[in-house]
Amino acid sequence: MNGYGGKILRVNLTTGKITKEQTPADVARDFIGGRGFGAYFLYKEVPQGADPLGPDNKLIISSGPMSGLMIPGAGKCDFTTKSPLTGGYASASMGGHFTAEIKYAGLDSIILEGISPKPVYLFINDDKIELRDAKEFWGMGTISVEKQFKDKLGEEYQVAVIGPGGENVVPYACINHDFGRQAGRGGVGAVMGVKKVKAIVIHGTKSIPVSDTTAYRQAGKALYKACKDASFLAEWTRYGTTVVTSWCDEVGALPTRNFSAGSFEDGKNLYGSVMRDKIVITDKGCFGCPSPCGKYSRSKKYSSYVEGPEYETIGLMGSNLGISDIEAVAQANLLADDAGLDTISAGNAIGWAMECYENGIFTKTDTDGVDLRFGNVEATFELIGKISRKEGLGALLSEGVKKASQKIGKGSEKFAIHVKGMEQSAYATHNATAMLLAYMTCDVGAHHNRAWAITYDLQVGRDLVVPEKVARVIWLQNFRPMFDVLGGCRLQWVELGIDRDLYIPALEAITGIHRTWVDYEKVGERIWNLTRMFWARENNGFGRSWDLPAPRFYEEAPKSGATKGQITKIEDVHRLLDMYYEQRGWNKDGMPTPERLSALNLAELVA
């Protein structure tokens, strides 16, 4: 097939048997790639009920038809598993040039199949395909052991690893790419360590075939013509994720002191022009990238470097733990990356750790004898590596604020800000409903990148509660994780303002075959059903509960900062849900009616 690998691979890690076969044209047809195919295989192959650190559970590893190829951010691969922190589905796109060494080796995905009897590492040059021993790698941190691998096997090869987290399965373990990169959200990490796999090493050199080279190529300058051409790319390319950190803070969305507001009276000294003359060196791109918005590095204080930190890690490793030090948050980024952890949900259960102690749900009894009010960076630190450890205090955060909150009580469960147990990412949404209502209904919890609505709150008034705002949601949660689908990063789009039908060209002539965004919009929302089905297939009860948020952001107004005194009311929550759900084809508890599934050639596959 034009445009793909052509081959998966799967890997029983149980027995040591490692086979091929082909794509299925029908699920390339139906799913794309991507995600796509991790959520097909997820719903198709994962049996019902199955623990999601068991044998059972499968990690699927996917690149689509635009990675590795001459488009644009063509550098981005899915994660797909069920979910140890939620027990849902967990998704979660990876950044870097991974997905192009899975391509030039000739697959479009890898599927990790039982656990390994001993630590081992996936080894694939081209057709040569290893579990080799990984005893040596075992207990070091995820910089160190892709450097020797880099080192021994040479800077071609591309390593996905995991650290002392994902060995020791916190559920919201990360895997680490390329210094930096990391699949982050919802466990992915966790799975891939109770499986055994420390790392996979590949390196390929085959061709992608395309339909019309000529095409292609001339589809492809255009892109790159669009994104050098865009009036945002000196301040996108100099600042990164970061340029957003002053602009949240300004209209209320910067998270601080685990969300009780989102504006930070310190955030200044947070912001990207501050950490671009204080701490970075260079900028840092992914595979095809004309916009590279990472950022290495060097912290003086703490004689350190690492990639960031991204917007994402100064919101919840910063402002959200009351700490203004851009160095600090820096040097919490680097920890928990060599840990292997999601800063997110990391700085997320810190926040709400320092909020019990602050209210004396905890002691320094209870802390092992850390101070843990706001603001104390060594605290942070501290407990970045006991939750990796799962070692005191650390061992209770590791599960996630939505369990940790469930087994403390005291109160402590209002302090919890998550979505169907995931840790919300970094805007407050008081009296935002549009993005309220994106993380109510995310397809796998509490996170940003499927549909980042928050600026059309701006644009037409942040409290209103119409229907167009739930359509606008709906339209991006359709459209906006396609990127993760074809392979590809969605920022181009979204920040420089690329011209979304330059990218249909593209992929006609990559894969021969004519869609329309309207189309493409159409698998979104195949898969935003599918994945919804292996929610409530997953999860006794689920329904219109599971999708309400944090009490924090309808019971609490914040006290200070742009949105002092902005609350959203409980009712206006329902009400939004009800318009989300009728546009969706979904009966009032939100489930997908059989109507919506057949029209969306479903029905057999969820039968």
Second form
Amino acid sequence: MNGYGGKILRVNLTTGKITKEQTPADVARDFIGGRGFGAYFLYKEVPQGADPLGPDNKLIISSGPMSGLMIPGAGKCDFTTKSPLTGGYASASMGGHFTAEIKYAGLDSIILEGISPKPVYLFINDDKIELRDAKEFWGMGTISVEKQFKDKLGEEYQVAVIGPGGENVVPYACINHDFGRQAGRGGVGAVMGVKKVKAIVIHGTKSIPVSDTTAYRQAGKALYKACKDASFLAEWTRYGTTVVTSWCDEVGALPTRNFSAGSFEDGKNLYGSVMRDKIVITDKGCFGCPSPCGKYSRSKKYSSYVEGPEYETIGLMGSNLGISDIEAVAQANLLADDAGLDTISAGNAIGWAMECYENGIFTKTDTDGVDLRFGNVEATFELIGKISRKEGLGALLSEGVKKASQKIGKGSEKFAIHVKGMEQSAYATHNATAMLLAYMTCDVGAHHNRAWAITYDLQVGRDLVVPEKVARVIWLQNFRPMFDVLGGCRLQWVELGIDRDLYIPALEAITGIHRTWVDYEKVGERIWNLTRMFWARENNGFGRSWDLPAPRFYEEAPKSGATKGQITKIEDVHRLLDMYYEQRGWNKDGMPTPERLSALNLAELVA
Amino acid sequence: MTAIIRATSALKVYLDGKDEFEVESGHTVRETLVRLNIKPELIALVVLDGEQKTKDYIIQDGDVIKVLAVIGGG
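Now show the form predicted in complex with the partner chain, given that the preceding structure was the form predicted on its own.
Now the complete complex, all chains and molecules, led by this one.
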């Protein structure tokens, strides 16, 4: 099949058996690849009620038709599983170079099944595929393990590795790659860890078949030219995601002290320009990227190097914790990366704990003797380690804010900032109704990357509750994740503003299949409905109540900052959901109707 | 006394279809954006000679100020 590696690799960790099968053409037609393959195999093969940490759960790792080819941003890999954090659908997208090697090894997906009796790593060199003993690496941080593999096997091997967080099965453990890239959210690292897979190391030398080589080269060049001609290429490359830090602070979207406000009085010390001056030493990119947005930083204070921090980490481990020192945020980033923890969920958990302490819900007995006030940098560093080892207060925080607050009670559930059990990423939504809806309805929980709608809020009126906003969120949800399906990065479109129609001839030349963006968005809609059905299948009583935001966003107006005194009304929360369900073709409780499922060719799969 | 504002294509609609516009110097970026009917809160980044400036920066003669609208985000 043009554009594909050609095979699905299955690794049964219980028996040690490794098999390959042809990538099914009908699945490629209807789900395309990447996140689409993840959703398909998850629904089809993980049995209803499977324990996310048991042998029946699977970790499905997929590249897409763009991956590994000369298209800007062709470096993304999808990791899909049943989430140990939420009990629902998890999909995490990882940049770097790993996805290219999957294609070069003649594969499209790697499916990890069962549970290994002892720690192993999966070694792939073209057709030489083996499970090898990982005893010598078990217990080590991700950075030194990746370095050891690179030194031992060679630079051309790409490595995906878990840290102690994954080994200890922390529900928001992540998977690390290329020293600073992650499959971050939803506990994909915990699933890898409970299966006792320390790492996957992969290298391939096969060619990827494409339908029309001349047209592919031409279309690829046109895409690269559009990137090079983009008027803000230099600025995007210079600042990366930190370009939004100052703006978020200005408009009240920067999470501050556990999302109690959207502006931070010391926020200036975290801005992109300050970070660039203080710690950034170079820019770092992924496979095929003309606009390297990764920032490689050196902290003199902590004598360390880290890729990052990205905006999300600056939000959740900086302003959200009342920390204004960008070097401290960089160090926290490094500790979390090495331990293999999602910085967004960890930052949220620590912020929640700080608020518990400041409210008197926790005393020093609960905090292992620590004065756990907002702004305590050393306590933050310590808690990252304790969470990864499930030690002391870290044991409670490792469960995530939903479960932790349910255990503690005393009103702490009101400031557990999550949707569906996934902690909210770094946009405070006290008064930004499209972005709030985006978080409420995101398919993995409160994550921003499906529908980044907050500018639309500012363009049309942040507190407006109108059908146009809902339509915008739905369009973004059907469109943006298609990059995850295609195995590439959306940021060339998002940040450089290149014309998305330039991708169409490239993808057609690669796959030989003509599809417009309308066709791709239909696939996006199909996947969206399938993962919704997965949530419903796996969670009794799933429906509208699972789409509600954290109470903070309809009960507690910020007392300071750009959104002081501004809050969304609960009636508007429900109006947003009413309009959303209607526009999606779902019933009033948020479930896809049989007609919608038929129209998307899903009726048989979900029967 | 003039300077130039250069903007991302999303802002062309405010600039007579152009992505470059001549403006008076001596005013802040914020004031200048308001005069151009561009809501300042739509602008994520203000850059002069490769360096980020705040919206309170007072535009000087001959400056070429680039303004990046927040369209896509993260």
